[in-house]
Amino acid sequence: MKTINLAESTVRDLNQALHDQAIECTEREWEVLEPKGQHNIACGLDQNISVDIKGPTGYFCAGMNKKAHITIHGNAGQGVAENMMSGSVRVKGNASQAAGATAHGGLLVIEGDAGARCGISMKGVDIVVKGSVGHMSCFMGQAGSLVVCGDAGDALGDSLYETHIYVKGEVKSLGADCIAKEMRDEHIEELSELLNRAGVDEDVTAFKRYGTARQLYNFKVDNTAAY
């Protein structure tokens, strides 16, 4: 294993190190000590590595992660995991605002709660929260799925397109276009494969389906006061 101090090395230095193993992979399993909520934290990472964060990180830690399996040992702050291509992240903590922004794929688990607009915008990833989301989660979600073992804050799934979204707990509200669904048996088998990946053990009946009316689609005069 590769350790990196960052109390001696730059963020710079550690993602250049990491950026490298794509052209020429010498080291498979990484270790980040002494993060101290640095900003930018193993982003851009192209390679089939692992990179253990032993501490909180500043915001966009992980971003733009492609094939990387990134474990954060602590909270994260804004933009955990943003416009993630592939692999996984894990926060073993909280995360701020707007985790897994425009995420096309991957997985990101989150074992504690998530701030405001989690998943805002995302394309693919699915998101797995332990704990509670803030307000505005999932708005605009594209596609992938979210799911909250908590509660949900206002306006959930706002302007939603295709992303299913699961909660167990209650949800505040719903925005504009998200209702109720049916859950069905397609659905829970979708579930129980999203927990079992984040290594989640809940009880898959206790969830409620949320997704799109797909009302708002397409511009209609008689709609627009929920636009």
The other form holds:
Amino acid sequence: MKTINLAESTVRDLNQALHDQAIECTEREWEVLEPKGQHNIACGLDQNISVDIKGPTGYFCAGMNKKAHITIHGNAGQGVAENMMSGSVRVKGNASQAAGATAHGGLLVIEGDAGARCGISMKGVDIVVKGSVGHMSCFMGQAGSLVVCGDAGDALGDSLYETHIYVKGEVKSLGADCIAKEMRDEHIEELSELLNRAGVDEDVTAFKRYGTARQLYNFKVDNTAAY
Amino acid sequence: MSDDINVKPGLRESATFDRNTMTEIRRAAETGIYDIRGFGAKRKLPHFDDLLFLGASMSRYPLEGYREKCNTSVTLGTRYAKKPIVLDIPVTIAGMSFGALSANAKEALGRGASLMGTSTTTGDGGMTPEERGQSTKLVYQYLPSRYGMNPDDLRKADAIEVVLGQGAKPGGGGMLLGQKITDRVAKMRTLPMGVDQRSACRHPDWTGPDDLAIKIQELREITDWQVPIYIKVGATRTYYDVKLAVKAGADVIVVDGMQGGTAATQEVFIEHVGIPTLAAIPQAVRALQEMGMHRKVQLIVSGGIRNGADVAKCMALGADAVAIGTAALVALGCNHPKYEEEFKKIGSAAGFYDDYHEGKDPAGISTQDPELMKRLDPVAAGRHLANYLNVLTLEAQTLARACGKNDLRNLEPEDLVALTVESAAMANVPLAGTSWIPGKGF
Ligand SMILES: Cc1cc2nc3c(=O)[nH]c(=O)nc-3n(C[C@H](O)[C@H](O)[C@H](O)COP(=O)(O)O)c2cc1C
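Same protein, different condition: the form predicted alone was shown, now please give the form predicted in complex with its partner chain.
Time for the whole complex; same chain goes first.
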């Protein structure tokens, strides 16, 4: 295992060392100490390595991640795992707003709560939140799944495309074109698999499913009140 | 708008309710929805035609047109990037999305730009292999929609352009109507076929200039600080926007005036939001100068650039380079009279066609229809674009030499005068024949 202490090295040095692993992988296990909320830690990784960050991170930690498995042992700032492509990111604490924004793939697990706009514009990532999510979560979500074991804030799934949403607790309100949907066998299966991958033990039958009504897919004059 | 030869007693057209206005009222009454179209602002605005160059005579010394060199190359991204972009000519191709444009059109833009040693730019919808393959210098746009955004393409780019807005619709997002969403376009954008694709007007994971500074740093980290990062803004509060963009860490700032083209926006937006390109440049330059950053953070200007005079005037006002959209499409064959009959069939006419969003472009440019697309030969169209870029450059050089400049970037506001009070005030140059600059000092 290689350890880098951010009290002694810069984020630039850390990221360069991690990026160099894409060319030739010399070390699979990395540990980052004293991150102290710095921004852009471990972004742009492109190798099957594991990175354990021992403390809180600032904005865009694990941004655009590919292949790597990153664990944040603390809270994560805005835009954690934004635009992730593959691999996984686990936040042991809470995550600020726009967690997993626009991410195309991989798995994002937030063990605490997530702030506003969790999964905004998501494009294929799977997100599992053990706690609750803030308002406007999954806004314009295009693909992938969002699982919320706690509650969801206002306007969940507003202007949703094809993202699947599962919420166990209360949904304060649904956004435009987002509706509650029937949980069929394939959804139970999908949800079990997601929880399983995330290592979260929950009763799948306690969840409700939400998805798009597909009424705003094509611009219609009659829908203008919804915009 | 009356035809003078047809003026008859009793037939006086209203200047307020002219024929275009009445047609629009009828259209609105019939459909109940605003008009969406492509192209830029069509109303008359103070523009570069309102400026003139003062050629050299007794008090200035001209350069010999056919003998003495006039440099046209410009380096962009010298502030932070390890690999700045060197352009042979100061005219670049603006970002236009694959989706709005056909793959052939994108390829032709790449070919034409590469022949002339300049860059082209992706757009909403991501980077296509055709475009990357044919563009020696490719700028990758980072847009609110993040359609197709991925770190591999990011690292393939020669520069990254963070798009905050466009001159045609500052404060607005985009809309690609379902009929243009073919399988390939849908896949690149991760959306079902045939749905309308709304591109957001704000970035999803940051708000405000302080966040943007961190976002830019993230993009630099991901690309190991190799390539320049541009910030593109639609021209509105340009003075402040440019200052904030410099603070946020931009290498290059792109200012797009309200004449700038678009693929699809509400007409009311195109015609009524933003400020003319002419008015935006002095604001941007002043902001850069006050920060000691003029020429250190390079300025690219776009919006209604048509000829070498426009290029030279932008540069005289302080731009380092210009970008063209509409003119490049026209050079490829957009609105060409040879398709007159077909334009008629879709209720338009050559020279007027602006319904890019409908995807029925007879010239095969703003379409995804495989049959229409075939009409555009990317090699021949690319050659035409290169010819046109060459003419822009030669014209700009001609004017620069006449002003005694051996580098296009040596042109200066002092070489210009204005024809109208408005343009004098906006461009901050004197009214021709006077030393009067209205409202001097802003
Ligand atoms: C068909 C078309 C598509 C465009 N797509 C984009 C885009 O995806 N992203 C963007 O920033 N600007 C886009 N623009 C605006 C151009 O980048 C540029 O700002 C504008 O065309 C410059 O003005 P001009 O057309 O007068 O040269 C588009 C313009 C056109 C005509």
